[in-house]
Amino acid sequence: MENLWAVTAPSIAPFPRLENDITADVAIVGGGYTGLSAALHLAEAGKSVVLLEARTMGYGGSGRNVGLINAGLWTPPDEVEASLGKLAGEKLNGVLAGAPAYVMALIEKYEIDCELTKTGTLHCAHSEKGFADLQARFAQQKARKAPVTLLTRDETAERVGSTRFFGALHDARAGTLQPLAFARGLGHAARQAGAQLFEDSEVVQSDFDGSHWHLRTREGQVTAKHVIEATNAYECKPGTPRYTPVYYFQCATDPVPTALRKDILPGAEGCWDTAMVMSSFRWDKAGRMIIGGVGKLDGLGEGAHLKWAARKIAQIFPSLAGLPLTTGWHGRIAMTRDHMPKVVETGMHKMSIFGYSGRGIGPGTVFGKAASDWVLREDSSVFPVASMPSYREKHSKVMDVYYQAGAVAAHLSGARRS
């Protein structure tokens, strides 16, 4: 089965392989979101950047998500500061609250062609418990001046089309997009703007003369001042893990006839519940319908998943039972233990961003703004979050082992219920 989103995403010019050896202001390892929204507003300050991708742009986190521009974290807003302390959670809470649109203000400035919609999203409860989970976020946006709407039992019915949800959170700053075409748009800007973007370039060696950076490929070599590491769950890095991996899958219909559709998200909003295995269901601009839960689509696992995504869209919407899911794929997602984003010192002159926890689209596209503006004003304060000399996660291979067994039990359990 293929990424629906590598399928529909446009295409463009490809980029090359380093093979040679380039001396720039900045170099940046990974062509995500953060990455290339680093790379992008770097050139259009006129630093020289060359960004290394192992793969292509948008092969990792970005290229693979649900597609959702959420406001903030998944970590609700009072809990942000209980963690980091008032004035640390109150600036991290506002800038994220500002990142959909951010985003948005990207793509209609570098026209990209990417399916945004503007409709906001929708957060289904999925279970009595989880309304009252609703009612308190609700609560704390509020109290912030955010534009939610905590919808009853028969609004969300309407809302979703679909009588399975007890209630949602609908925000209207969020929207949707198609993942890999937003970061290939943002690779386009770039190259426009002026950055040398590699791809099959993966950085097999990076060593320090005390002034210069100097980043290996198998054909070439990068030495900059400045290194921006933005890998995020895709680190091939030897040693102790900072962060657990939790894999996320999506499964997509053939676009679905008017007729079977007309009811279901008429608003084109897109939706995840809240149960603690989540899943999420959209539609993409063809009208394929869209699910996605945790798991991976290989191994042991992959016949439950796939099982559980076709019963999915069956309970939520009757009138799509039977329909073949056509394309498959997952992606990685850094999660740290306390779901907060990071950055970290990993030397002199040398930041590593990642962490967003299942939030990428927002977060990883304005924490590039920032790393940007690390550069420029050599000050690390301008990161939403405050910059640290290291981080490790424990017991990172067992929560992995964890999330992907919960995943395969849940989804065997509730294929058993349905």
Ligand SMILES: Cc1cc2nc3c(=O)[nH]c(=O)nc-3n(C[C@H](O)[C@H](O)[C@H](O)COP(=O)(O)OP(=O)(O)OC[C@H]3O[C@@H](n4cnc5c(N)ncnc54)[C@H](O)[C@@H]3O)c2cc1C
The other form holds:
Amino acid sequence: MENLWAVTAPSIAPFPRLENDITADVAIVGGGYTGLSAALHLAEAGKSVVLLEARTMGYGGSGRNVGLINAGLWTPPDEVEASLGKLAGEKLNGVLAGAPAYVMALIEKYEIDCELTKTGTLHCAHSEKGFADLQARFAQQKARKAPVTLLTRDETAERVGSTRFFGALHDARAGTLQPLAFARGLGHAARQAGAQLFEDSEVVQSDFDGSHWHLRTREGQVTAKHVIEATNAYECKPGTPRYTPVYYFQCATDPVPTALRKDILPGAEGCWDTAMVMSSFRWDKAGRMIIGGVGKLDGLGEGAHLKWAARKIAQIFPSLAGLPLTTGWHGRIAMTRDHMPKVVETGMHKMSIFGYSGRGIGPGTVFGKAASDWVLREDSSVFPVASMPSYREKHSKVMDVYYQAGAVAAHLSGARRS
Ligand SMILES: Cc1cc2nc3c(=O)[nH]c(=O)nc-3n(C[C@H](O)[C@H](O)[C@H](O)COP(=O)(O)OP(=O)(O)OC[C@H]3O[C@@H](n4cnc5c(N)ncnc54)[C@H](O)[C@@H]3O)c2cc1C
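Please supply the coordinates for the form predicted in complex with the named molecule, as a counterpart to the form predicted alone shown previously.
Every chain and every other molecule in the complex is listed next, the one we just looked at coming first.
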């Protein structure tokens, strides 16, 4: 099955492969939101910048995600402050609260054609307990003056077009986009601003000569003083375990006739739920229903996950039952132990940024901007989290198996129940 985002994203002129030796102020590894945002901001500031992407722009999480431009992290803001400390937590919460507006402003400034909606997102309660969780999140967000609204069961039914939920939290700061189109749009804008971007150019070796880095690809080399590593969960050759990979898949119908979809999410909000093994659902611009859940569309789990997806659509929206799912894909999320993003100094003038733990449209874009500021000001305090000299994730292999087996089991039992 294909990735819907690859089918519907506007194409842009391809980027060449690196085939010679070049020198630049900054080298960036990875062509997702983090690397592309860094490249765009650095080029706009007049730096010479080279971005090396192993496959194609947006190949990683940036071309596979749900497209929810959410404010903050999955972790509620009080917990962020408890985890990082009051001051550091407030700093991260503050930056990420403004991230959707930053993303939307970039899309408008560079006229990126990526199906942007600005009608917010709905976090939907799958149970009474889920609604209690939303009430706590609502109180925390209200205390920070966020434009959030707690919807009753009836209000949610009207807004979603389904009676399955116990209430919902609407966040007016949020919206949706076509993920791969946004990545490509950032790439196009960075190229227009003067950045040199290369695809099919995996960095296979990096050496430091005491003042500069030499990043080698199969056919070329980039020499630069500063390096930004932005490979998140898609490192080609993972070294030290730095996160637990969590897989999330999505499937989509073909465009649904207007008559069938007029009462379902008429405001086009992107939605996800409060279940431990969460689900997401949203429309794309053409009116395809996209449903997502934890798991990987390959091997033993694929059949269980696809059947679950079809049944889930039928449960939430009975009028859409039986519509074939014509596209399907999955992606890897970099989940850290404390669910906080990491900025690690992996060498002199070399920063690695990863671990958004399921949020990355807002965070990746603003951390990429911060990486640009780090180079321009030679100051690592510009990052929304404190940088650290090293980071190792404990038990990531065990947790990987746990998440995957758990998702298959949940979807098998969910499928049997319905
Ligand atoms: C299925 C799924 C659903 C998600 N849903 C949402 C959502 O709704 N909202 C949200 O905000 N976030 C969501 N996320 C998270 C978000 O997509 C990521 O956090 C974000 O895309 C990370 O961006 P990035 O640029 O840091 O990394 P990536 O987009 O993963 O890019 C890393 C790139 O580095 C390249 N690379 C790796 N190694 C090398 C090398 N040696 N040389 C050159 N290039 C290399 C890879 O090929 C890859 O393209 C989701 C993620 C997934 C997987």
